[in-house]
Every structure is written in structure tokens, then in C-alpha cells.
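Single chain ahead, written as C-alpha cells, the form predicted on its own.
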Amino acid sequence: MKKIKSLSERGQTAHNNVLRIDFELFFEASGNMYHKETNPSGAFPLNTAENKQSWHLLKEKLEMLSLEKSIPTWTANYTSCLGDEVFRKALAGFLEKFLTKCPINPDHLGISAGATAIVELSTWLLANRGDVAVFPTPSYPVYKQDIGNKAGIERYNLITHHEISEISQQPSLKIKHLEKAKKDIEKQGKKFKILVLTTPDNPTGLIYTKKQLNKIADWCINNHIHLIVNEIYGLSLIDTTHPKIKEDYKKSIGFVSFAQVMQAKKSPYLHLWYALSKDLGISGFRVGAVYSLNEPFIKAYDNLNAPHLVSNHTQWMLSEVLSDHHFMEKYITHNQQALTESYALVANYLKQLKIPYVASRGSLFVWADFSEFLKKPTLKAETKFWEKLYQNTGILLTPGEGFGHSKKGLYRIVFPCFGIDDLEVAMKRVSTYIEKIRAKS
């Protein structure tokens, strides 16, 4: 590790550890972005979870608000460190109608500048430095930094399967996996304090059923372990009845919000994360939320959230948007249709190429198995294929490293970060490259 005298030990650690291993190539690819007319040989960074399918609708709405509405005086003032009351009420009403389908008390919402801030501060308050948070894998790589950089909490990758065929319809997490993880962690002299689930999942796109959530919640409550469910993709759902993909789904599994489980059990060990970055495609607006019925937790959140506050102007603008349920219903419908069409395009290319993938039910991702093209089942070989794919096609996927999975050669494809016509160009490049590799071998 490079020593820098002008920085603290924490500063040196931050200097020497990149946030994501694919960021350097992402910025390189972003500087050479594909455009049909001006840069037809450009790159396709399909590695960052951005949804650009419906931004034009939201952009038009926000521009109209700016012209028609007067900015209220309160936006220039200090407001609650949990988020302004106007925004929390608007968000609660939006969540009740479209996501949770059950009452949400705005007094139990905490608003911070993005999902990262929500994750960081929540885990800071629920566990001590050196405690362990468990993530069923594969799971979003940057959780490790989000819980570790400041809170000092360790990530435990709980492997429940090896082949993606084992999770073809729903997540495979069972109580026996949690018991095994608990024993393993305690054997190391550490505490299993937090379990984090994401539904729909990142990267698999799978959904936990209400029955699964209830069983897992009961186990966590009995063991005094905090269960946090991240529903950041809760409205980014795929229409599994679409004729191009319906054959992939053997079971009908609809999304059910964890808030319903929380309402029934009313336990201080159950919490919900949400953000507007994915479902609304506004990651740059930096708006995340935590919902909990644990009153001491909400009070503690209020006391520590000041450095993470969202701009009052942003809160006001979004409260106007979220309160317009007619517009939001139109937006969500359009967004889900666009997501389904883009997902179906990617899935069908993979199917034609005989590349195994998980049949996604939601999220912005396809989790695909390219292990056939690795000379050896190693991290080095996995990284080499990822780099060669980019160098030869301009297609940048999210590499498997960091997801915590046991099998090498799996990569995440983000499908809604380009329009569908451009996405087809990207998948044609992938198809051509794969066919050339197979022809050579």
C-alpha cells in the first residue's frame, strides 16, 4: 500500500482502494460512446446501473413544474434531518399506492442523498465495527465498501448455489444457509448482525416470495439479527407474460413488498431500503430512503443524517412529481413496457447464442454465464475474457469479481442504459464476437 504522509490512515486506505474495478474502463468507454451517426464504432458501457428508458417523460414533467410552479419559501430554510415533511408525506403516499400496497408512516422514513448514504448510515447505526453483514450471492459488489469504508462492518458472502440453473425461478436462500453462515461467523469470534436481501435482485433479477420473506424474517427476529430488504428495483418489473420471453417462466411470482411483512410483525429488527435512482432513472438526483418501525433507530438516524441531506429544492420538485399519481401511473406503465422490450431483446440474443442466463423478473440486469469461453475457471481468466470482449467489441459488462459468487465466468449486462435500437447494435456485436470465438475453437 502506498504511504502518503499528508493523509490519515483512513485517507490512505481510501486513496489506495478503488470504488469499483470497472470504473476506469467505464470512463474510457463513456468518452467514446456509441452514436449511430457521429460515432458508429463507439463503445457501449453496459456495466453501470442506469435506466434511461423513460427519462424523457420525467424530464418534460420537471420542466413544466419549473415553469408553472413558484418555488416555496421553505426550500431555502433548514428542515428536518429526516427529510422535509412535505417530501416524506409525498413519498409515503407514492410508496403506498405503487410499491408497498400497505400504509407507510412518513414519520418512520429517513431521507438521504442516495442509496449509498442510506446503506452507509443504516449499517453504522445497526452494527458495531467488526460485526458482520451477510449477503446471499451473487450480490452488488459495492455493498462491501458501503458498509465497510466508514462503519467498519465486514461483508460475508453467503453462497447458496453454484450453477445458475439452480436459481432458474427464484432465489435459493433457505434457513439452513443462514444457520450455516451463523455458525461459521460465530466460529470466527464475530457477530452476525445484519442480513441484506435485494428484491428484485441485483444482479439476477429474481424476486423473493412473501412466504420466503416471512420465514427469513422470523428467523432473523428469533436470532436478534437485523433484516434489511432493498427494494430499489421494486417498480422496475418485467412482464413475464410477454410472448418473446414467457416460456422462460415456469412459475408465476409477483412482486410483494417487504413492507407488508414489516406491518404484520412490527419488529424492531425489520427495515426497508428504497431510492428513486433506478425506478425513476434519476441516480444523479441523489434520493434514497430507509423505512423502519424501530423508533430509536429513526431517532438516531435523525441525529446523524445532517451531512447526508437532500437539497430542499430537489425534495420539493420530487414531492410535486410523486404526488401526481396519474402521471406516475403513466410513467411506471411506460417504463415497465420499455424495460420488458429491452430485456427480451437481450434474452433472445443470449438464447440464440446458447449462453445460459437467469430469467429476470425485475431490475435492470441480465446475469449471464460466459464460462464456456474461459480457458480455466479462475478470476484471472474471467477478467481476461471481460477485457478482451471490451477491446474487440467496445461492449463493457460488469465483471463477476466482487459479486461473491463461486463460479467464474458470470457477468452482469445492464440493458436499459441505451435505447432499444442502440442496444440491438451492442448485442449484434456480442453475437458476432462469440460466433468468431466458437468458429476458431
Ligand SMILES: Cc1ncc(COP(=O)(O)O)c(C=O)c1O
Contents of the next structure:
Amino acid sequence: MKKIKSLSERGQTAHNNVLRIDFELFFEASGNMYHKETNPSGAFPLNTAENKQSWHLLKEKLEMLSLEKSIPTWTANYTSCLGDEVFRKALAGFLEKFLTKCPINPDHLGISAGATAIVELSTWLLANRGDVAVFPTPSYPVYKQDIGNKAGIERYNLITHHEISEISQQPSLKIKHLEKAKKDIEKQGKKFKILVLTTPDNPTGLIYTKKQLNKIADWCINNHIHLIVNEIYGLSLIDTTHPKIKEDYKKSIGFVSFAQVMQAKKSPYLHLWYALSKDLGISGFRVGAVYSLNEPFIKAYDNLNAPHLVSNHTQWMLSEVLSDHHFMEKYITHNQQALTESYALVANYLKQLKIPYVASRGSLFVWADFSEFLKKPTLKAETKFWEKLYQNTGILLTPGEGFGHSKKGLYRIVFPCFGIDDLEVAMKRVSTYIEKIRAKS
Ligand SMILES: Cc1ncc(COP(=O)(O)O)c(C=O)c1O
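Given the form predicted on its own, corresponding form predicted in complex with this ligand:
Zooming out: every chain and molecule, the one shown earlier first.
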């Protein structure tokens, strides 16, 4: 580890640990981005969770607002450290109507600069340094840094399956897995303090049923473990009845928000995360939210959130957008149709290539199994295939490393970060490459 005298020990750790292992290639690929006319041999960075398919609708709405509305004076002032009341009210109304389908009390919401800040501060308040937060794998890699960098909470990867065929319809997390994790953590002299679920899930796109959520919530409450459900992809749903993909879905599982479970159980151990980054495709606006019926938690959040606040101007603009339910209805319908078409395109290419994948029900991802192309089931071989695919095709996927899963050779494909015509070019390149290496071997 490199020593840097001018920094604190914390500063040195930050200097020596990169946020994401795929960032370097991501910036290289982004500098050589594919363009049909100007750069037809360019690269496709399909590794960052961005949805670019509906921005044109939101952009037009925001531009209209700038022309038509005068900026209210409160935006220039300091306001509540939980997020301004105007915005929390608008967000609560939006969530009730479109996501949770149950009442949301704006006084129990905290607003911060993106889900990243929400994850960091919530976990900081709920667990102590050295405590453990459990994530059923595969799971969003950056949770590790978000809970670890400042709060010093450890990530425990809970393996519930090995092959993706074991999770063909829904997440396989059971109470027996949680019991095992608890024993394992306690044997190491540590405390299992937090369980985090993501639904729809990153990277599998699977959805937890209400029955699963209820069971897991009861177990957590009985064991005094905080259960936090991240619904950052809650409105990015795939139409599983679409004729091009419907045969992949043996069970009909609709999205049900964890807020309904919270509403029924009213426990201080249950919490919800949300952000506008994915469902509205505005990761750059930096808007996230935590919802909790735990009043001391919300008070503590209020006292510590000042460094993470969202600009009042952004809060105002977005409160105008979110309160226009007619617009939001149109936006969400368009967005889900576009997501479904792009998802179906990728799924059909993978099916033709006989590459196993998880049939997604939501999110921006396809979690696919390319392990057939690894010489050995090792991390080294997994990284090598990822680099070779990029060097030969310009397609950059998110490598499996960091998702914490046991099987090597799984990669995440982000499908809405290009328009559907460009995505087809990317999938054709993957297809040609796969056929070439199969022919060689
Ligand atoms: C599950 C999950 N949580 C949190 C984040 C971070 O989101 P934000 O950009 O709002 O900080 C992401 C981004 O990919 C994510 O997938």
C-alpha cells in the first residue's frame, strides 16, 4: 500500500482504493463512443447503469418549466435538512400514486444527493463500525464502498444459489440462508445489523414477492436486524407479457413496494430507499430518498444530512415535474415500453446464442452467463474474457467481480444506455465474436 504523508490514514485508504474496477476502461470506451455516422467502429460502454431512452421527454418538460415558471424565492435560502417540504410533499404524492400504492408521510422522508448518499448515511446511523450488512449475491458492487468507506460497516455476501437456472423466476433467498449468515457472522465475533435487498434487483432484474418480503421482514424484526429495501428500479419494469419474451416467464410476479409491508408492520427496523437516478434517467441530478417510520432515525438523519443536500433549485424543478401526474403517467408508460423493447432485443440475441441469462422483470440489466468461454472457473479467467470481449468488439460489460457471487463468468449487460438501433449493432458484434470463438474451438 502506497504511503502518502500529506494525507490522513483515511485519506491514504481513499487514495489507494478505486471506486470501481471498470472505471478506467469505461472512460477509455466513452472517449471512443460508437456513432452510426461519425464513429461506426467505436465502442459501446454497456457497463454503467444509465437509462438514456426517455431523457428527451423529461428534457422538454424541464425546458418548458424554465420558460413558463418564475423561480420561487425559497430556492435561494437554507431550508429543511431533510429536503425542502415542497419537494418532500411532491415526492410523497408521486411515490404513493406510482410506486408504493399506499400512503407516504412526507415527514418521514429524508432527501440526499443520490442513492449513494442515502446508502452511506442510513447505514452510518443504523450500525456501528465493524458491524455487518448482508447482501444476497449477486449484488450491486458499490454497496461495499458506500457502507464501508466512511461508516466502516462490512459487507457480507450471502450466497443463495450458484447457477442462474436456480433463480429463473424469483430470488432464492430463504430464512435458512439468513439463519446461516447470522451464525457465521456471530462465530466471527461480529454483529449482523443490516440486511439490504434490491427489488427489482441489480443485476438480476428479479422481483421479491410480497410474501417473501413479509417473511423476511418478520425474521428481521424478531432478530432486531434492520431490513432496508432499495427500490431504485421500482418503476423500470419490463412487460413480461410482451410476445417476444413472454415464454421466459412461468409465473406472473407483479412488483409490490416494500412500503406496503412497512405500513402494515410499523416497525422501527424497516426502511425503504429510492432515487430518481434510474427510473427518471437523471443520475446526474443527484436525488435520492430514504423512507422510515423510525422517528429517532429520521431525527438523526435531519441532524447529519446537511453535507448531502440536494440543491433547492433542483428540488423545486423536480417538485413541479413530479406533481404533474398526467406527465409522469405518460413518461412512465413510454419508459417501460422502451425498456421492454430493448430488453427483448438483448434477451433474443442471447437466446439465439444459447447464452444463459436471467429473465429480468425490471431494472436496466441482463445478467448473463458466459462461463462457457472461460478456460478455468477463476477470477483471472473471468477478467481475461471481459478484456478480450472489449478488445475484439468494443463492447464493455460490467464484470462479475464485486457482485460477490460464487460462479465465475457472469457479466451484467446494461441495455438502455444506447438507443435500440445502436444496441442492435452492439449485440450483432457480440454475436459475431461468440460464433467466431465457438467455431475456433
Ligand atoms: C442498487 C443501486 N443502488 C444505488 C445506486 C447509486 O445510485 P445514485 O446514482 O442515485 O447514487 C445504484 C446505481 O447504479 C444502484 O444500482
